[in-house]
Partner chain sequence: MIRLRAFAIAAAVALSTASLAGCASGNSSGSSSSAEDGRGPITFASGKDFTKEMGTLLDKWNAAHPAEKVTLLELAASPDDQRTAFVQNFQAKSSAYDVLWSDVVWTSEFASHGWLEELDPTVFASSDIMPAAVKSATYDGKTWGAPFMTNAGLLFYRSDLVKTPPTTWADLFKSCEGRPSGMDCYAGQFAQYEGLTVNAAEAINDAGGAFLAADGKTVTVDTPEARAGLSVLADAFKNGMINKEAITYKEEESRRAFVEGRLMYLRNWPYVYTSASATDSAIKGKFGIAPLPGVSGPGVSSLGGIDLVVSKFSRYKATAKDFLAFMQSEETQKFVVSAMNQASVRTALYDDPDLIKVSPYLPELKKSLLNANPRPVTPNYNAVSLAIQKNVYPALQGSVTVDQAITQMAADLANAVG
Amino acid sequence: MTSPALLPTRDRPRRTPASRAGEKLHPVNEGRLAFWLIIPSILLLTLVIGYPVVQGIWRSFFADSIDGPLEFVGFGNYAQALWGRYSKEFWAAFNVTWFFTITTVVLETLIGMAMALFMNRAFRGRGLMRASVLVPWAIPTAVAAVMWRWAFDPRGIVNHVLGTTITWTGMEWSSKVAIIVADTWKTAPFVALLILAGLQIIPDEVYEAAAMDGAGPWKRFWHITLPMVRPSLLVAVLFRMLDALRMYDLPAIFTNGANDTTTLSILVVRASLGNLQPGYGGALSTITFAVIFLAAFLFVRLLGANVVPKERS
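Now supply the structure block for this chain alone, in the form predicted on its own.
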């Protein structure tokens, strides 16, 4: 039988689109195609993110002078922030940032887990419930901050419901409580949806088998739900931690950083734009970036390793 490759061109069997669709690309061609597909995204990220980051780092090594030639000061701006003239306000903002981060992430994780467990149950109107949960998260942070600032006004609905006359944004701890409540209200649904996605992949048969073995609700949650939802839970906590470490909108709109509510992001904006200190502001932004990067790295190394069990060969 004659090979199709040896037949004349007109007698060779034609390759239909269907046959070509089933063919796999050579690995080299796949890699080249993937490279050209991601080039636009890399260029866009370089322009939008990479250039400002590099510019901020470069500017942090020079003095704050705006007019005239730049004076190279090395790590002088970093020294001023960490142990020099501005160290007191820096470490105060550092502590406030971590206080907000730890408090809000813990509250949002607990509330988000409870909401996810409730939405995972079968009941009438479950779809509407899941859709309505997205509303607080979909509202822009600035809009939510203004709304909650009105609610925490001395004549607002919060005092009306509680029967108090507290000036929530006029004192240190009441300001912090108001910011924490607003942030938890807005982003707990986001955590709930991520955890709910992990709950959806747990087979019902596992719970049925555990119930037949005599495991109660708490044991089923501790030994089945929590371990199997761990990957989604860690992703939710990581996302929220990174978002909380760069918190700016809520405290800026609530108090403008007053009453010991100045975060690192507020300090960066205040130094760079308010006080016209581009060198010191660049150092602060670089330190903030390093803090967030280190926190994410340690989180992934300590808690995120081997989240998904490896398949056995």
Contents of the next structure:
Amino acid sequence: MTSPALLPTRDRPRRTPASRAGEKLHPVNEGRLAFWLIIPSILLLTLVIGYPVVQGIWRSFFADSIDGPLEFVGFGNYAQALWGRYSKEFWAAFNVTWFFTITTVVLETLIGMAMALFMNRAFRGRGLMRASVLVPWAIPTAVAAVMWRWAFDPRGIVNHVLGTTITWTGMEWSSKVAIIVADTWKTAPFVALLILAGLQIIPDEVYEAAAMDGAGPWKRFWHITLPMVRPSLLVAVLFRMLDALRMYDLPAIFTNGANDTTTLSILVVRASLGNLQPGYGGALSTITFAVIFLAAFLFVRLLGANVVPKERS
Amino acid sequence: MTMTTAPVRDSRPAMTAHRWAGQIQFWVGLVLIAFFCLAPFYWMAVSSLKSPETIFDNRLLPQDPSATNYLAVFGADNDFSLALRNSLIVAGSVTVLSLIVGVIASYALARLKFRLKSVVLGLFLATSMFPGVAILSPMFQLFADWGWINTYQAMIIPDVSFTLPLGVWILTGFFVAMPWELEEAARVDGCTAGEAFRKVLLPLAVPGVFTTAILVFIAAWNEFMIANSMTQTPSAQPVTVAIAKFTGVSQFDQPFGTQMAAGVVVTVPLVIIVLIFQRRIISGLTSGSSR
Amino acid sequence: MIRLRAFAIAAAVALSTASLAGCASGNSSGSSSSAEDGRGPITFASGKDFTKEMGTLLDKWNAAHPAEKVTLLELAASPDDQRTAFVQNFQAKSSAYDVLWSDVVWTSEFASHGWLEELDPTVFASSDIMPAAVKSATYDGKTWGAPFMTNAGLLFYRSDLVKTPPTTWADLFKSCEGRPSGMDCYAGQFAQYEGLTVNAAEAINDAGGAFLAADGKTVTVDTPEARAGLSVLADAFKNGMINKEAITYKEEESRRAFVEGRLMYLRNWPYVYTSASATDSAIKGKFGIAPLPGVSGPGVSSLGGIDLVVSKFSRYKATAKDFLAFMQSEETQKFVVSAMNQASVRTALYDDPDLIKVSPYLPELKKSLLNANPRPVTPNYNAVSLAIQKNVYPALQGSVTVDQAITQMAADLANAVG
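What I would like now is the form predicted together with the partner chain, since the data block earlier showed the form predicted on its own; can you produce it?
Complete assembly follows, chain above in first position.
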């Protein structure tokens, strides 16, 4: 029997108010304290993200023009993206972005989980191993992207090692493979680290008990490890998904969006910074946000990333 | 602990063989992981040691290792040491600030009772959903008005906001998993809520805190878009911007060697920091609590 | 409930403070409370100085003008990043940059947004300056930039394999037939980036096609001539005259292919000359330079180069304009050729024997420049260029036919300009 302290919150024995000795906080004060603890974060986020976003959304309701007064067009910019003159490239980008997201997130989760499980074991040189695993994540994205782009050059190291002459960034399937490989390499450590942190909470006794009961490694993983690491795993996957849906650097550097690798973020950057269309760019940005929001919402609902604790009664 | 006793399985030679197989599998797995993570970095390091003439020859070992690229990185016209200093200041400040703001918010979300918790968590998550470029221009304009262009705070404040949501979600998860009993025991012993937090809870949350710290530091260290917009002179530019300014001998030249060398130079301190702190990422309830 | 309200109030306060700060002093950083005569120290924002000689030039100016010193501000190496930095400063109406290093295709875009200071054509667009360069700095009949450096495409060829350089595409491909095995015939820059627009413009313009009419708004690419021009490149890819690997080429990849002896003909900017004639070059002494080939005679090169522009939000415009004049002066332009190894905008300097000794490609370059075409001069250049790239690329890959590519390009161009 594991101690009550180690059970997930919802399975712990209920405590009645009388049993909470030395309770110093009044429920109303708790709320006020919570307010003051959270308000710095809220203010910061409101300033840095809220203000630009609100400005961007407001601007997206006006037409783009070189100069002259702003013309209100309501949802005109949104219509252009969804079914208007830019809809073809929008929906192509939508599909490609989802393709990249699903493939990279799945691969990174599997590889990250494997890495975390290995790093969790005690062995000599474990520290060095953990530091090595972080290397891909630590390299600046620009440098890593340049290195991979060059590795996938027709005369680069990948073709050299594989003995092929594939023009990786010159064809559709190979560009996508190249981008997925580079992204997975770079980001699997991030997932691994988060899962590893979650694995730490599982005490060894639980594994030992299961081993004594005759459970093999796969059973142990499936019935003990996975459920207990679930919260960390879901947070990792959720944030990875958010990042993947906003993928920009790799496709931009590898192919500049050619070969059907133009993601939603590339469209947003092209509109905002390239074509200087704050209205259309703002609309694209907001649509991208809506897509991501919906995805996260469904994810949390369906998989129950249950971080918010039930109230103690 | 389990009450049942396992059947005695005393076929010792078979157990050893089984264990050997398991050990070999384990080490093979480790080698694969190490290869996966380090092979491209090895390629990067090898390329950085090649001189400009041999850099495209795809040899896995440099024939005549030369420090040309490293000298170029730290050469007079690149201000790289200055950039390293800037990166350190910015990333360090972001980590400290993000942790402070994040830890108190996570504590509130995990331990205190108030309504709208899901809304707050959802808000944190929502701020991670916008493409970065949407933030860029309005932020630039705002900071330009405040005279903050080319200052550290113009990078620190946005970076903290970008790293805060993930940090809060990780830390909240950690605090939620902490047992109530320890905190309450501390309070019984006469600690205030704050002391209970500092002396009991925080040490137990060390794996989560250090994990968040490492991720935040690396994210801030590698941030490019905001840094590139907000800084204009080498006195404030971090390494990511300095690397983007590398040129070769012509306007079309891609200075691979110098970029790879810079990549190595920039990654090694991060790895060292992780090595120093990696023990803190691991440790669990078993090591901190007293039973 | 109280908590919720307090929450909301705090958030609202934060939001409104931020927006007030944004609205109120929208112009404070850019207000033209300049010195009366508009003279003072200025900032010159440019890409990284790869020539390493810009400092010498600026020192000369600074010595002569101690109260109006120029400070060089080096931005990121990638032109896209430079442009983003410029645009952000313009949009914020910041006076941080006085003189900017503007690629020729950006000048009309910046001018159309009202971000540039108008210049005196008699000073900066005189007949001494290459006409094509002047055209690129002109928008809406006015002069907005001082051409500083220019560039045109050249045909580099293996003089040990080809006695006389071809002037037509047909001759070029014919002469490739006897080439050594392992050597490719021709390459330009065909990855999906600005270089592709340059190459595509050259092919299409030479065949008599044009992307936009002179007004910069009417789409004129849907013609048989444009199709003929694009077909030259697309067919060359199809029948192997251009190696399919070239679809990933930018300037450097193509240069390397030529300098390492893997290419018979290369279309590139003059800078290739330096590395091709370096001591350790595999083709030292074995290459020549000629104007680009065309459908029926010499081809039309796209114009590259840099204009120096003055920001409308600069506080020291008089100094800035004088600095521009200095940069365009004959002495400085000679320095640009001899020390910086770049192409001057002054027509007369191309016949200067001393300079030709330093850069032997000058006569050929002059021929190309006099025949060069600026890329479409339009405020929406970015969108136009992307429309061109996005359609030429698949045509070269072979995934769409030339006919489909041009038709789609016309539609995309219409979206881009209007």
